[in-house]
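In structure tokens, the next block holds one chain alone, the form predicted on its own.
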Amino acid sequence: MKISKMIYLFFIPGLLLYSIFFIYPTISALFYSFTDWDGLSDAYQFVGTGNYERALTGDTIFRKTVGNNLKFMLVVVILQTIVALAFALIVLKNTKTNLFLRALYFFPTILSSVSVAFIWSFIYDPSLGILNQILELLGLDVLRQNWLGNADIAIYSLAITQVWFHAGQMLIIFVAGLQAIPEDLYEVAKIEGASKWQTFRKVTWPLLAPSATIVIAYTTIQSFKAFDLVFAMTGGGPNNSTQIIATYIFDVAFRSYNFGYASSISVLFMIIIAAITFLQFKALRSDRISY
């Protein structure tokens, strides 16, 4: 069967979106990274690797950027997949009551960013916030907190933040995933006198393992890309405690207007998403061969 040459025209339309949202975009990063650009003027000066090294060996907030980010990371993606399949095993069988369940664990996905900024704001208000409210109720006292005044432990109270925004979202695709596996299986590894650890550690994660890593990459994305929320919520206080490299770069660029110096750290975020998402999924390639 031949295909007429015309068919290569459709593709025309799609190519030249991603040309100008992300290929232009992403060179003029680059070349502006080697740059002293104010965002402003037209003029310019090469200044060759000097953004870089001095993101990576003199800027000590770059550098607890990165290391906020990680943590907010690590708890995003450990807690929201740990969160996310626990729910999605509860709701797996399509009955009226599980469909509202997933309807309801979904819920707070379509909300805006702002509009749970807000939410959690007043929920972790030192005063006025549900939170400590329902600690003393408890007779808690001793586990009041300033949630998000507190250097120690405001960057956790974002990622618990996270985890109930974008929780439901991860759980449908926990949810598909679960539902791909044969029924089969489970009966042969109930014969087989199977523990339902044993059943999940060998059946269900196994071949689960396709939909844990697109969740787990995206969560990750999700957390380095979480700009919104902290921006709302914290705004990278307090001391800079919250600052992640998403928040920083706005922070350089459009209050300090050194678009050069955020162009370098743009490039190196790009560089440590790729290389954390590469590791991610080859950890999780082999251990689903070693199964």
Given for the second form:
Amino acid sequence: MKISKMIYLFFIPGLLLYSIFFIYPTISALFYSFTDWDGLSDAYQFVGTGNYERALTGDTIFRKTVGNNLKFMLVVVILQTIVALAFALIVLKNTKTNLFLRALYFFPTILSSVSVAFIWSFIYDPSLGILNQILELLGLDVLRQNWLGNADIAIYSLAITQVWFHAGQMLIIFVAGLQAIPEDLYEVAKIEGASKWQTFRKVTWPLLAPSATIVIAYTTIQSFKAFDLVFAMTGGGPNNSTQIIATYIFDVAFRSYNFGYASSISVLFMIIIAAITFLQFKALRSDRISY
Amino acid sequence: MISKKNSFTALSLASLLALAGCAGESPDDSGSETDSGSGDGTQISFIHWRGEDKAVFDDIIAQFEDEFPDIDVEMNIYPSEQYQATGQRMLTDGSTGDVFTSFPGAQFEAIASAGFFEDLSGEDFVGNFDENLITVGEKDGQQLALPYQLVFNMPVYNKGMFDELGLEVPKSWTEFQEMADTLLENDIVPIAFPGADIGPNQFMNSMMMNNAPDEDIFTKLQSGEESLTNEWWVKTLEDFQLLEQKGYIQPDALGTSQDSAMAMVANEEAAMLATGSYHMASLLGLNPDLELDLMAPITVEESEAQYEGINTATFMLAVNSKSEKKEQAKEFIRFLSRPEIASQYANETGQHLTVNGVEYESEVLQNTAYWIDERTTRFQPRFLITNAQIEAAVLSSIENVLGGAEPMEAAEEAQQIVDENRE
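Would you mind generating the form predicted in complex with its partner chain now that we have the form predicted on its own?
In what comes next, the whole complex appears, and the chain from above leads the way.
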């Protein structure tokens, strides 16, 4: 069948929007990453690879933000994937109760991040927060923490909030993936005498790999971009212990008025996310199987 | 053309960040707008960050438009964080912010460097302001902005509680510790410190004012002549460590928000709130029976103390140099600087002002007005750090110490960041 050339006209609106809101800003960021532009003045000078050298060799905070982001990502990816999968297995069948539970678990996803930050800042408050109060009621005073004020644990407290915020979204992806697995395979496994764990390991997980790939990749990207939650809950503190790359870019660009340097960090940020996502796809692809 | 191109690129970067989930809402999404004009005059744009002053500004703008029917004022208010981040960019083409406000410090320097301030030096209304309180708006001999509000960034204390316990305002570090010990003996937390938000950036000022009486100390730090590892800052960090170790500030202070700290003082669980005069009205709102005053810790012996407190002239009114309505914009600032209008603003917002001849009616403002003329205060040192990354490093060192690090170790860590960011 011959496709009319007119069909290419339909690409134009989307291409235009994509160019304005993605390609142009990306190219601009790349361009300004080689300058010392302050974001306000007309003038700027080219500094070669100076901004990149500074980020990679002479910026203690940037190195710290990368470390914080990796910690945050690891906790969120592992915990969110496990929690979402576990709950997906629990609410898999389409009963009325399960439909209600799925909606309930999905609910945090529709909240604005500022609302989530507000709720969890209250939960974590060391004196008024309900988390410490519950621990006290249970006689677990020893577990009381300064959840957001202790530099050693603040990033993990934020990670827990992120998991609560987004696990419901991932649960839906897992439910869809699980429901697409043919029932016959479970019947065969049962006839063959496979245990529940063997069934999960040999049937469920391999066939769920495409969904898991999406979940893990999306969670990774999401955890790198958790700007609003971090900004609203800790502002990167205390002592930069929760400063992640996104909040640092904001600080450098909009508080220090160093757009050139912020652009170079943005470019590095894109490279880091792309590299991690690529590695994850490679790793998870090997787990895929079809029967 | 370059300017427009750069502006677009700035917006593009913001778009890129937004797409990447890195940016907040756009100003238009969250700013509060008021246009009380009739629509048939010249419209000027007034932008600022004081959402809590909207009602009084609405009233003042209505009075202005009655008197100047040819000028309409469109007021846009942005959250202060957002204003600090994006305020400057709104000024670039002159269509927004004919009259705008600026924070002192890094934002003032950035706007001045970009050339967005119209020089107000020769204007008659400059004389309506206290000349000693508007120097922060000067640069290179030009009066670029006129600070309107005067706040005291030092602890608010419960005077009634002090009187009951027979305590006097300490005049030295030794007396301060004795006072704090007495409060602890009476099961009262001496200082409620909101370490999760504004605590470090407010309390650092009074904690260091006498440890480093040289007002150029941060200028010297930025130029490399001074170091955070020198005695003035290490001693300040040691003093913070002492407050934490002796329980003079509440446990888990770094996780305590401003609201929680205010609740502690309002409920009389704590005697002092380590923020500033701008919280007095809110504290009285929470507990009208409180009798409040201001008190800064004197961290040296009485004979060595040079300052009694901290002041900040802020909310700096300015005219956008790119504006095509500069005369109308100046007329609005002239109107705001009239003593009767300034008095209305001061009394309805509960703040001291830099304008001459303001009559303070509220008890709190009257009771604390003596800090303007009768006490030796210095301008908030934090605002003299013009590099935001260096400011962040200084504040982080306080958080580091309150988190358990040794003062010298925290100072060295912060100094490394200062060295990396020195221009």
